[in-house]
Structure formats: C-alpha cells, structure tokens
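Below sits a lone chain in structure tokens, taken as the form predicted alone.
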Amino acid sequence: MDHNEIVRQAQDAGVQLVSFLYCDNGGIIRGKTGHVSGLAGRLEAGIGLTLAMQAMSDMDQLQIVDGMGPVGEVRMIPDTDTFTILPYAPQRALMLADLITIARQPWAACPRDFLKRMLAQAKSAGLTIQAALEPEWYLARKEGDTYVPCDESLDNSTIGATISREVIDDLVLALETQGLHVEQYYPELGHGQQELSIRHAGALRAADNHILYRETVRNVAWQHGLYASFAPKPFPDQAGNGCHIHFSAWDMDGQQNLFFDPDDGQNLSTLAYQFIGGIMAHLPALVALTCPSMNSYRRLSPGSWSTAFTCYGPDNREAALRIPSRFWGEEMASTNLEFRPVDSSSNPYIALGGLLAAGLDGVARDLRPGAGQWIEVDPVRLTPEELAARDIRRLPTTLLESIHALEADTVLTDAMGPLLADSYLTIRRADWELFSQHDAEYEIKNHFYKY
C-alpha cells in the first residue's frame, strides 16, 4: 500500500497511535509504537530495535550470542501491506516489520525473512505455498494467583458454545474486519477451551495472520474480563494447545494444486510424497522449531493427539502427518498435508520456514517416506518392535533432546543461517537450563500468558 494513503486512512480513521510488530526467537510478540504524527518518517526510516532483542529469552533474560548485545540496531521496517486498523481498539493500528540492518539489508537474525527466504526456493522450484495455522487456545478468568477455565464444558459441546458465545461473536466480527475470513468455531476437548479457524492464505501472510490472531484473540478476551491462552498445555490436567498447520503446493498461477494426483490411492503426488520424506526426514530436529518451548513436551505425548512418532497416515490425528480426506467436488482444491507436531509458542515465520526447508530438501534429493512409516492405527498400539520395524521413532520427549536434534541437522541450521541459527539455539538452550531446574507449577505459570 501506498504510504500516502496509509497516513491519509489512519488520519481520517482517527488513529492515534500505530505499532510496529515482530515476533522473536521465543515466540514472543514484541514492538514498538509511535504516534500517527510521526507515520510518514517512520514507514520511510522504520523504528530502532536493540541488536540484543534476538538474544533475549522468553523470561526477558539477555543471553550471549556473538553479533547481539548492547552495542547497534537493526530498523523495524514495516510491511505496509499488513496495515492494519485495529477494531477492538479503534484509535491503534499495526504493522508487521521486516527487521532491516543499518545498511538497508535484510538482518540475517529476522524470523521473517527467514520465511521469505524459504518462499524464494520453492518458487525457483515452480513452486507457490498455500497454508493455514489452526490454532487452539482457552479462556480462563484469573482468581487469586490462579488461572481458572471459564466453563467446564465438553468437546464441541454447545453449552461451552453459549457461555463463550459473547467473546467468540465479538472475536468474529473483529477477524472479519481485519480480513481474516473465518472458517469455523467449535469449543475443543479440554474445559474452556477453544478452537477457530480462519482461512488458508499464501504462507507468508499465514504467518502474518497468525499474529494478528493471537493480538485479537487476547485483546477481545481481556475486554470480557477474561485471559486467553495459547501456551502448549496451560492447564496439565487438561487437553494441550496445537496450532496445526496445513499446507499445499501451488503451480506459480495459484490454479493447480501440484499436491494433487488424481491416479494416486490417497490423491497425493510425486511432489506431495517427497515432502512427506523430507519432513520425515527431518522430523526430531523440527520439533525444535516448532514445539521450542518447555511446556510443548507436556503437550507432545503418546495418546494425547498431539502426535509423539515419526509417521503419516489418511485422517491419522495420531501421526505427525495427517492426509485429510477431500471435500467432495473440491478434490484437487482441498488437497493438503497437515503438520501436527506445532504449538503457539512457535515463532510461526520460523516454524512454518522449517516446514519448508525439510520439505524442499526432500524434493531436491527426491526423498520418499519409509513404507512403514504409513500408518492407519493408532501407534501408541504397536508394540516397539512393531515400531522399530517400520521405522517409527519417537519424537524427542524434551526441549533438551529436540535441540540436540535440532545442532545435529545442517539442513534446517544451514537454511536458517548462522545468526539466527545461533541466537535460536541459545535462547532455547537457556529456557531448558532455567525450566529444569523448577517444577511443573514454575514452569507453567511462566507459560501461562506469555503466549
């Protein structure tokens, strides 16, 4: 967009104050805010950041990376396609920012060029991406020191419907507004737990919808009196928080969906199973990026249908790969993959990057997913010979093992580059030192809210 007309639209809205939004290497939605007085200078010059901010931890403690810390900037340069006036709170918009070095390149540590990068591959390939984040969330009222489910509902239960029915009709509206087309509501299994989805979108913008998203659903929450949380698994007694991600792999017009194949079994083509292999491939390592916070390992476990193995399977919400059936008459439209093994504490620039670069590698060496590795039960049911036999392999079961995984794999460090590789390995090697040496209550109320 035009940046006369950005200033001329929040002028004649009656915006007062515009911010510029990055998510970090912790997943954490950051920024900063200026008045509408100063727009026109700052969509030109951006706004300051502190190199140190992509070494800072989740907990705000400053961590030591070489080329991060007190000394230089990098500039918030905003994306003006993603202005965005806010309607729960009419006198504030926001753009999402590329964070830009003083020499006007992209920064090597900006989640988001990272997946701007990964986007350029696959469209050297002939390749365009389509996804969509389908993240889950609760509503909790705070009493005391203490985080309570707003209703004791059940699963898709109506009466969880009609006692959220004002947040979630209000959430709606403000979606819409903002040009986030939603799909459909339900509430999910655990109490006050809910689950809306909005519209599959090219990946780039996916990423960007999804922090929109998490800023709307919270401000609209917090306008009812209530908290909403994504964290993994704010409540252990309770179902976890996904934020699956469904994919596809478009021709460069947008009107063939190179996913589908019409003689396959499962619909699915050449393309389509060599992501399979190369996600396969690199699936432990993935997880790093894509469950990177302590509290994901709650949530990642055998029979919780958050997926805990190496394995895909048609309409198998027990395998890190889901084939969802197709939408009849919509065939090769409604083509896609469905990426389990993800929680909103996921940067979701890095995780959806990540996504791409095992896919891509699996392509460009033409990997293929182990025969074994196709599942249609759930796997917690075989044996682990049974497993061992078809190259099923657990997911790691800790933040520790998954960074391990994640040191050991240059294709996914590689892509992402030495700084943000580094800075990203750093942040999450202390949240394990720091997590481990509480207990679960510890690390649950410092999850609780921050994502």
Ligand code: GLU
The other form holds:
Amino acid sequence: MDHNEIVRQAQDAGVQLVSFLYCDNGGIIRGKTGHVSGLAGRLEAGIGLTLAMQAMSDMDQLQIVDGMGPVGEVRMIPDTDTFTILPYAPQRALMLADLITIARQPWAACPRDFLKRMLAQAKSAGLTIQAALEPEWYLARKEGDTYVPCDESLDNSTIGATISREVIDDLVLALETQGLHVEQYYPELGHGQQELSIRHAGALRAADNHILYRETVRNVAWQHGLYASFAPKPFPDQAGNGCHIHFSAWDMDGQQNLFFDPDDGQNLSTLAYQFIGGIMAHLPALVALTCPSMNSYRRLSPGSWSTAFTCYGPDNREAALRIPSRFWGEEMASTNLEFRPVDSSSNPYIALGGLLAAGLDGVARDLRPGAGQWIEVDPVRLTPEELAARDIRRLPTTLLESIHALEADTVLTDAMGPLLADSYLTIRRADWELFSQHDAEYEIKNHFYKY
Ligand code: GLU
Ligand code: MG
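Having seen the form predicted alone, please provide the structure of the form predicted in complex with the ligand.
Shown next: the complete complex, the earlier chain at its head.
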C-alpha cells in the first residue's frame, strides 16, 4: 500500500500508535512503536534496532555472536502490505518489518528475508508456495503463581465450546477483521486446549499471518482475563501444542497444484515426492528449526500425535509428513503435505524457510523417500529391526541432538547463511545450557507465556 494511504487510513481510524514487529531467533515477537504523527517518516526510514537483538536469548541474556555486540544498528523497515489496524486495540496498528542494514541491504540475520530468499529459489524453479499454519494453544488462568487450564473439557466437546464461547467469538471477529479467514474451530484434546485454523495463503503471508494470529489470540484472551499459551507442552500431563504446516507448490499463475498427479497411486506428483525425499533427508536437522525450544522435546514423543519418526503416510498422524486425504470434488486444489514436527515456539519464517530449503534440495538432487518410509500404521507398532529396515529413524529426543544435527547439515545452514545460522545456533545452545541445568517446572514456567 502507498505510504500516504497508510498514514491517511491510520489517521482516519484514530490510530495513535503504530508498532513495527519482527520475530527473533528465539521465536519471540518483538518490536518498537511510534506515534502516528511520525509515521510518514518512519515508513521511509524505519526504526533503529541494535544488532545485538538477534543474539538475545529468550531469557533476555545477550549471547556472544560475532558482529552482534553493543555497536551497530539495523533498521526495521515495515512491509506496507502488512499494515493492520488492530480490532482488539483500535488505537493501535502494526506492521511486520524486515531488518535492513544501514547500507539499505537485507540484513543477513533477518529471518523474514531468509524465507523470502527460499521463495525466490522456489520461484526460479517455477514454483509458488501456498502454506497454512495450524496452531494449537491453551487458554489458562493464573492462580497465584500457577497457570491452570480454563476448563476440563473433552476433545471436540461442546462443553468446551460453551465455556470459551465469548473469547472464541471475539477472537473469530478479530481475525476476520484482519483478513485472517477462519476455517475450523474446536476444543482440542487437552483441558482448555483450542484449535482454530485459518485459511492458507502465499507462504510469506502465511508466516506473517501466524504473527498476527499469535498477537490476536494473546490479546483477546488477555481481555477476557485469560492467558493464551502457545508453548509446545504447557501442561506436562496434557496434550502438546502443535503448529503443523500444510503446504503445496503451484505453478507461477497459481492455477495448477504441482503436487497433484491423478495418475499416481497416491495422487502425488514427482515434485511432491522430491519434496518429501528432501524433507526426509534433512529431518533431524530441520527439527532444530521447527521444534527449537527445550519445551519442544517434551511434546515431540511417540503416542502423542506430535510425531517422532522419519516417515510419511496417508492421514497418518504419527508420521512426520501426513498426506491428507483430499476434499471431495476439490482433489487437485486440496492436495498438500502436512509437516507435523513443528510448534509455535519456532519462528514461522525460519520454520517455513527451512522446510523449503529441505524440499528444494530434494528437487535439485531428485531425492525420493525410501519405499519403507511410507507407513500406514503407527510406527511404534513396528519393532526396532523393522523400523531400521524401512530407514525410519527416531527424530531428535532432545534440543541438544537437534542442534548437533543442524550443525552437521550444511544444506540448511548454507541456505540460512552464516550469520543467521551462527546466531540461531548460539541462541539454541544458550537455551540448552540454561534449561538442562533446571527441572521441568522451571522449563515450563519459562516457556508458558513466551509465544
Ligand atoms: N496436539 C498434537 C500435536 O502436538 C496434534 C493433534 C492433532 O492431530 O491435531 O501435534
Ligand atoms: Mg489438532
């Protein structure tokens, strides 16, 4: 949108404050806010941000990363397409920002630019990418120092829907007002757990939408006196919060879903199998990008539908890639892959960027999944020997294992580039070093209300 038009819309709506937001290496949404009177200038010049912010752990402990000390700044330059007046806070608006160097180049540690680079790579292969993130989260109250689920409702239960009706209805209205179209809602398995999905979009927009979504859910819940937790495992005895990524590759006109092939037994194209092959090959390392927090590994375990193995299968909710059954009458359009080992402690730009880097490597090297990795049963029902024979491997069981896998995966770290990869890995190591010294209670307390 044109800058003058943004200023005019903000003024007409009575907006006072406009925030420029980004998501950091720790998956935290951060930003700075300016008064509307200076908006015209800030749309051009951005707002300054110290380089050190990408070396800040999610406990706000500054880590040592070359080039990210007390000296130097980047500019948060807002993407004008993301200008959003906030329905839950009408005097405020926000925009999602790119991190740009003083020399006016994308900063090498900008997560949003990483996704843009991967999308450019897809484009040079003739592909546009559609994606939808499918977040789960809990509504909780705070009693003293303790978070307590807002209800004890059962999976898909109408009692859960009744108890949370006011907050959910406000949320749906707030999302729709921002152009995030609600697809489905239901009380999820855990007590107080919710799932409310929004429609797919181009991959950059889908990642942006996830930031808007997290902001909206947290704010609307807050207005109802509730805490919304996107932590991967906020309650150790309840279901985890996934944020599965559905994605598909289309032609440049967006007319033809290139993952669809009616002549294949599974209706999947060679391109889809190449993406699957790439993702299977990079999975252990990819998990460091999609399940990046200490708390992620409390979720990622067999038997919890969060997936724990390198395999794929038809509507298989224990497979890392689920091949969703198609919608009747919309077979081509609804063909997609669902990547399941992902949660909302990830940075959506880095998670999607990593997923594409893995998939595109599969295309470049014509990789295919192993025949044995197609699995139509729960992988825990296979013996260790059967799993090994099918080349089905356990995903990392700790943050440290995933860090090591990412360090060894030069396809992913090269795609990220050295500055993003180094700073990201440094933040992850800091998490491991801190939380591995503490118990589960400390870990959960310090993840519950971060995302
Ligand atoms: N809560 C599960 C997870 O951690 C997903 C449940 C579902 O299939 O929706 O990913
Ligand atoms: Mg779910």
